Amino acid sequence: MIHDRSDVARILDDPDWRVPEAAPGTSPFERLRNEASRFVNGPAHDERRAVLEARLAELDPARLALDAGALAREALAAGVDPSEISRRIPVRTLAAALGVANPESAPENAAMLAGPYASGIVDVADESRVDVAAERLVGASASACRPELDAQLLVQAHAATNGLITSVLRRAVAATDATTAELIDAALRDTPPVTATRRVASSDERSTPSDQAPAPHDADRLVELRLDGPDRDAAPGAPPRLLAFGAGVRRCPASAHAVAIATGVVDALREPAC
């Protein structure tokens, strides 16, 4: 495990450090992971990443913020608990913007997949429900080109955006005068909703972490990279670097969209009750 953000950033910027790839499989859940950009390297990743970026370029973050806020206010007026709003509205907003069929059902399907998605490990008791959720989420995509990538966006938005909103609202209790943008910046820097990612060191890596981080020399050594650790380069007036969305060529392509949706929801939930 590597903790210091300076070492983590160096590794994330180094193409010799690969992501762990999805194991082959034929179930709906396994096919989703096999076709995602997150669990593949090399030209396959580059091609899928280009499709993702083109898909996201069609979405206006400002519009997402407005839509998320409107849905959150509607839910509040209906008596929905704020915690449920922060859990459901981000995925529902993104699903509607992507043209997903029946976007109201997308949050539950994404929630079912979010747990095992990163590791690929599914409890035997949950296998059938996970496969059904994957089949529904992929099948609902409006994209004729790699619908699994739409599903990837929704699954990855579930826990991360919900976690960001929850962290921001917690901070808002003690900082009532802070703007939502200020609270989001602080939350992303200090308590990122995704706290770690993983990489595999290749045998021919051209660069290694500094002396203060482990320098693996064995091929296929898996390391965990903390995104919320200390930063030895930090100094007064220079806060720790922000790694909540990763870094390098695999940096989250939807960071602006996630922040916009979180802003819309948080603004709605911070409004004084009438």
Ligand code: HEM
Contents of the next structure:
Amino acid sequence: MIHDRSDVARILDDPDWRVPEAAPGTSPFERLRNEASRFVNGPAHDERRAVLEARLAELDPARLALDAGALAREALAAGVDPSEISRRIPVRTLAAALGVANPESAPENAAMLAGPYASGIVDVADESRVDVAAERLVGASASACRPELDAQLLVQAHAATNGLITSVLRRAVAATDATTAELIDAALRDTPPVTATRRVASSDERSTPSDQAPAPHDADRLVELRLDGPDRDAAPGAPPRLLAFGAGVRRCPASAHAVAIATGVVDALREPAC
Ligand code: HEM
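Given the form predicted on its own, state the structure of the form predicted together with protoporphyrin IX containing FE.
Below: every chain and molecule of the assembly, starting with the one above.
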């Protein structure tokens, strides 16, 4: 595990440190991970990443903020609990903007997938429900060519955006005068909602003692990179670097969208009740 943000930033910027790849498989959940950008390296990652960036460029963050705020106010007026609004509205907003069929069902499907998505490990008891959620999310996509990539956007949006909204609302209780933008900046810097990611150590860094020793498997070189650790380069006037959205060629492509949606929801939930 690597804690210091300066070391983590160096690794995230180094293309020799690869992401652990998705295991092959044919179940709907395995196909979703296999077709995503998140678990593939090299030219396949670059190509999928370009498709995602083009798709995200079709979505206007300012529009997403307005839509998320309107949906949050509507839910609040209907008596929905703020924690449930934070959990559902980000994915619901994105799903509608992406033209997904039945956008109101997308949050539950994304929530079912978000847990096992990062590691690929599914509890046996959950297998069939996870596969049904993957089938539904991919099947509802408006993208005829790359439906798995639209589904990936919704799964990746779920926990991280919910986590950001939750931590901002918590901060708002103690800092009623702070603007939502200030609270979001502080939350991203000090308590990022995605606390860690993983890489396979580059061959230069492996600890093979001699040429005779067998090359370690990827699993033996798996490293956890903390995104919320200390930063040895921080100093008075120079806060710790921001790694909440990662860094390098795999940096979150949707940071502007995430911040816009979080702003829309938080602003709605901070409005005084009449
Ligand atoms: C506050 C909310 C969010 C946070 C903190 C966050 C954080 C991150 C981080 C740290 C990574 C890099 C992982 C790595 O390098 O291993 C990442 C990647 C990614 N995120 Fe986000 N994310 C957020 C919201 C979103 C949203 C709303 C979307 C979709 C609309 C999204 C889509 C993606 C995608 C597709 C990738 C993979 C990029 C690639 O494979 O090159 N994220 N995110």
